[in-house]
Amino acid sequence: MNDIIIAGIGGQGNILLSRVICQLFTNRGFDVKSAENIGMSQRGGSVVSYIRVGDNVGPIVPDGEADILIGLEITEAARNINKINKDSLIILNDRFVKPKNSELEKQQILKYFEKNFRKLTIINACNIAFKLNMPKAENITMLTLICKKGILHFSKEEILTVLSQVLSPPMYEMNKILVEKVYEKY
């Protein structure tokens, strides 16, 4: 898995999961490129991150090459299906925010994504972020999700690692309270 793409809306902490990813990537001797589009995202826009993983590689991932989008929010996931092909891993969070002016249900584009894309799952990381008490932290409830699923091949130990160098020593202690339920209970 060389590419992948984080599709949310802002205020989901898809830059930090970025930051979190390619810290991982970075940690096991990886050259990684990343880069951000960011629109209105304090206001709830698209936040879009692509990282990369290789030598002589720029940021930004070609349309049809993500081995994986991560949605964190279903219709930003589906806003960028130009970056991904059939083969692609589609992980989404069961997170829905209709958008303004749209005719579009959360079963319509679930729907799409079953039909056209074989290796989808569906992660309801906002649900089991909001039972751990923890609402804010569903992008690292998704990245431990999506590694303890095997999806993503890092070790509990080597997310905790990561988020011991990226966050604040108190943002560290709650999020790898996080980790552990997680791993324990999901």
Second form
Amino acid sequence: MNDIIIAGIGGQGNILLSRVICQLFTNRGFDVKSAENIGMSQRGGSVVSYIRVGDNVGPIVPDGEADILIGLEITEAARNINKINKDSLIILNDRFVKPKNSELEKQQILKYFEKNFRKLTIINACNIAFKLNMPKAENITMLTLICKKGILHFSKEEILTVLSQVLSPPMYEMNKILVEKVYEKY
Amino acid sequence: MKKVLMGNEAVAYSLFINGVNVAVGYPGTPSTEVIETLKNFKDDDFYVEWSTNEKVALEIAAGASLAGARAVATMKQVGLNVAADPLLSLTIVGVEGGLIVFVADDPGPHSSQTEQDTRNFARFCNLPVFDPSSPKEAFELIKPAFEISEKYKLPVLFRMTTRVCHSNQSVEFEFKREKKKVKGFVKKPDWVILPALSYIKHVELKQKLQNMKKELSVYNKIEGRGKIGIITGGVSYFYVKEAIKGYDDLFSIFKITIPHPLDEEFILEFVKDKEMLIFIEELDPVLEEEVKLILFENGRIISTYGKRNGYVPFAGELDVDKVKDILNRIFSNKLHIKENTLTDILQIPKRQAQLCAGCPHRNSFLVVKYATKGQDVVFTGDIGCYTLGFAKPISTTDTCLCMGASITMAQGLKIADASKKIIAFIGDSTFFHSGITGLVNSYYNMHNITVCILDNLTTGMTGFQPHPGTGKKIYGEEGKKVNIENIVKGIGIEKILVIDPYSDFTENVDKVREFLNTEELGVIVFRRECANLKSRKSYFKINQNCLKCKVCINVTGCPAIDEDENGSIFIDSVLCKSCGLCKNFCPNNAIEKVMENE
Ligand code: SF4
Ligand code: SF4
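Moving on from the form predicted alone, kindly provide the form predicted together with its partner chain as a structure.
Time for the whole complex; same chain goes first.
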């Protein structure tokens, strides 16, 4: 496994999540590269991050080569399927924000994923973060659950170490509590 | 320490480690994070600021450099146009301490008005330009960039593209600053640009470029021994490497890190045994043209593939798949480079760029739109988040050219088409950047337009940088606050109105309508802090009174309001910023406020 795509909309913390995952791999001794596409608006636009473990590659994952697709939002996950293949691992956050000019409904997209991909996991990170009173932390909630379920093999301690490296001290404190609670309850 | 750094951060770390004394810039995607990162570093011989525009920034850097300090000015490619005046003169005047002009180009473009290529700027102003392929390489090249600048007493361009600026890579380094002693300003006739001197220095400049070629050539590199040569640079180098994986015997790569000035000998050596050359680069055919000239001058004839014969696109950015497509076209698909991917792909329409939920600009635009209903009006727009005022359903931006042009284009429109009402929109940071001179002009030459300054108390588009109107300096510490109304009054303009876009919509419409009644130059300041800066205490929801008429959606276009599968209208409680705008348009009182934690 070496190529990961994270797709979501602006405001979901996609970039931070990608940064955290990069640092997780780096701390394990890997070389990583990543890049992102951000739309024009601060919030609400399409955002996609590419993470590549390995040094001698460009920052963008070529078509069909991603091993993992992490969808912070369902429509945006679907927008990036050209980057994955039938065997890719797909992890979706149960969050749907329909683009204004789109006809596709949530169920249609989910059916599409179910039909075409064998390795699909749906996680309700948005809801859990909201319940834990940190609606802005669906990204870290997602990561914690992905690791807890063993989809990415990083321990709670590794996550906390990276968060302390990447976040400001007050942000770290808040996220630490979140990670602990997610490990405990979900 | 091994840390994941974004390209711009890598540049910032390296600048600091290599003793930069003065760092100045104006925010612009994708260049912003260089200064944003540098501001986290402190030292008694280090100064960092956000300047009011790129010309100001470069001139400050130039001043510091003349006093012997190492300096950097950062900007995006369009910002370089603003700083072009001092830059071209600096090539004549020269520098003392190392001066790096960091410019971020935006092939794509992802968030720019143009796709211009700064490597061409380097050719135009006779300066060396560094073009790193990755954050790691950018980190390593800052040191030689300073050294070349100091040795040849010339500014050096450090050009990166979005995919290098905004990509991340693990970089290993020791965070230790090498201090540079600043010797102070020494008076010299050289520092005064005069026509007679310019001629002499121009001759010197050409000589300097000749002299530095060899030295710079060590940063270029050759890989492989295949008979087909691929000449590339910047991030395209990695795309090429990946695309030809498995065909290594066939190809060899010439990676050009310093596109200008190019060392002839090095090129001739590389092409000696080549049967064919392919140029893979983004934006302008800079490498292609430079190399072809060298080949021609040396009587070398070889078949080439690139932009000039249509094999490589002139516009947009490249990626691995595009490079594979290019190679497949050149070799008529004989190489079978591209594998098949998924066939059944869902088509999803683009998410239209739009103003954020609760953005005060939405309220301001709609106030002006309602106040001018039924009248013949042209709305000129400017560069910033509020350029999105053109998007439906707001549709209150008819033109957008470059920083500050809303005010000046409005005057041109007024001269040519006096019967129309012309209303210009400009943001606060843009007003300081280059709006003020335009406003002075409209007063002096008596052009009767209305200027709406959309003051959200920050530079929203690039990530909330402070500016003179905020009075906060780069670390958030107190500076002197420049009051926009005082500037307007100081010019001599008396007709001024200040409005809070979140306050009562109908009242605001009345005020603006009355303001627009008289045909004279006037300024409306709409002031309310950016919706992303403040946490909300309440949000809005739709209650059972809803008629599903969708007026709220159709008028405001607020991304927080939507219709679900069953046609029911709902407000996304995560997105809503509680601006209250939608409530004004609901015919049946179906939108109500909810206090947080209720
Ligand atoms: S109050 Fe209405 S217009 Fe304002 S952010 Fe919330 S949903 Fe959008
Ligand atoms: S305007 Fe009012 S009644 Fe009409 S759809 Fe919106 S909330 Fe419902």
